[in-house]
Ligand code: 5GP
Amino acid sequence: MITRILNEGSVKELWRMLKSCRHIVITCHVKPDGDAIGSSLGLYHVLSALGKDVRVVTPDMPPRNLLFLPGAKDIVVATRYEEFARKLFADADLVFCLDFNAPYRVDRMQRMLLDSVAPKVMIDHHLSPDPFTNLTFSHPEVSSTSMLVFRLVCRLELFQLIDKNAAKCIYTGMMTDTGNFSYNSNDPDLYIVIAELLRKGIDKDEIYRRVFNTNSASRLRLNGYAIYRKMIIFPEHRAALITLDARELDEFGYEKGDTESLVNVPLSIPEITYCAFMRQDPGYIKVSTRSKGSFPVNRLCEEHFNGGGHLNAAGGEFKGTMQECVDRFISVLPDYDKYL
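Go ahead and give me the chain we just looked at alone, the form predicted on its own.
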């Protein structure tokens, strides 16, 4: 049996909300990753089985390596179907906010979310949640939002509604947000949940292959180029950096998800304790960081890149040029030697 961490009163309040609602919207953060999509689709399958009218609405398109997940083809992408997405929010009588802790994280969909008069429920594992929801399940100590969704479904006594499709989505979120259980993954409860999902009939080896080991030729070339040409090692700081600007992304025909897990690669070098990956997105530089042991990359992102996250996995954004972002990173490296 897994430990109980969810507030009993909040669980009862959620059950009251569920009993009185019919039309549900589930949404997640912009540029959704495996945990955002996995938790959203996992909850979608459970609530649909409960007899609710449920739609998953995302700010933009999910990565192509997640489109195999059951229910992915039914996701409403707001950048493609803006008016339909707006209507879904307007008609909803319950909105779930998954894997994000502040309204700005849904990007251009923020107004739709905040204008909705429906009660809102946050399920998230990031630090410092904004108080914009009616009910909040925030547990930064949990490795993924998908794990939280599983816990919450069980506490609602709906475990029997987790079928193979829901289990596949939940497992995918848990797997991707821990780098295939290589970081933030020392919680024994995690493996109890995995065992239960396996009993639902999922093939974890196939899921791994579909998410991490299915590549296009352009993706392989882009990642090879990034490692060979763009990886910089700072041995005195046990750090590494990889950057890709817009020109380079265009040259290799970048598609969303092509650089997933690239930030983890330098950590395979024994002498490297932490790594940053910087990708030029429209309007800003996306910063992703990973680390080993007790090195707090969340501090690095909070203090210098307008972000945050977990001890070993965090991210942020930088408004400026790629060179300015790189210069910022290099200039603060000595400040973090004390954590090595």
Given for the second form:
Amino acid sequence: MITRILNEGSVKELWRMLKSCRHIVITCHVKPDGDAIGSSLGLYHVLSALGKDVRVVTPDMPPRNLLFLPGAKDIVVATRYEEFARKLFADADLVFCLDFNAPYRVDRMQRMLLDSVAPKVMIDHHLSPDPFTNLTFSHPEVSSTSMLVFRLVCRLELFQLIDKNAAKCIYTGMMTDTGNFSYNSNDPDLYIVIAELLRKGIDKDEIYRRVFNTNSASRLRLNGYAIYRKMIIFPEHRAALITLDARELDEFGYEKGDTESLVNVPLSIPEITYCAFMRQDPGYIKVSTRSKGSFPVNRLCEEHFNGGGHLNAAGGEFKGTMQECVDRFISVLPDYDKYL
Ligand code: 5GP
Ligand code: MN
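Requested next: the structure of the form predicted in complex with this ligand (the form predicted on its own having been shown above).
Complete assembly follows, chain above in first position.
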């Protein structure tokens, strides 16, 4: 059996909410990743099996490599169907907020989320949750929201409603938020849950291939170029930086998701403790950071890049030119030597 971490009173309260509701909206953060989509769709399958009318509404399009997940085609994408999304929030009598800790993380959907009078339930593992939900399951010590969804479903005594489809989605989130169980992955319970999901019939090797082995030639070339030509090492600060500006992205026919794992690459150098990847998106520079051990990249992103996140994986946005963004990074490097 896995350990109990969820508050008994909160679980009971959620059960009361579930019993009395019919129309449920599940939503997650903008630029949804494997955990955001995996946890949302996992919960969607379970609650649908419970007889509820459930919709997953995302602020923008999920990445292509997640569209194989069962239920992905039924996701209501707010950038495409804004009015429909608004109506779903307005008509909902329960809203789940998955894998995010503050309303601004749903981007342009913030208004419809906050305007909804439905009770809101947060299931999340980011630090410092904003108190905007009626019920909060916030567990930063858990490696993925998908794992939390599994735990919650079990505590609601709905384990039997997890079918192969739900299991596939939950596994995907657990896998992506731990880099295929290569970080944040020493919790023994993870492997008990994986065993249970395998018993539900999932093919974890196939899920890995679908999610991670989906390269195109141009994607490989873009990543090769970024590592070969654009990686700067700052040995005295144990740091690395990779940047790609709009012209470079264009040259390699960049498509969303093409640079997904690039930020992790410099960390494979033993002498590197943390690294940043900066990509020039329309309107701002997207900053992604990763670190090893106790180095707090969330602090770096909060203090300088208008963002936040986890200790070892964080991100933010910088308004300005790529050069200004790079200059900012370089100028603050010495301030973070104390965490090395
Ligand atoms: P990624 O580098 O994969 O985009 O993001 C890694 C983590 O950093 C995410 O799971 C999220 O917690 C956090 N993150 C990324 N971008 C932002 C941002 O713009 N603002 C905040 N607060 N967190 C972010
Ligand atoms: Mn997550």
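Keep in mind it's a predicted model, so treat the numbers as computed, not measured. The term rigid core refers to the maximal set of C-alpha atoms that superpose within 1.5 Å between the two forms. Positions refer to the first chain, counted from 1.
Of the two rigid parts that shift between these two forms, one contains Ser291 and the other Arg199.
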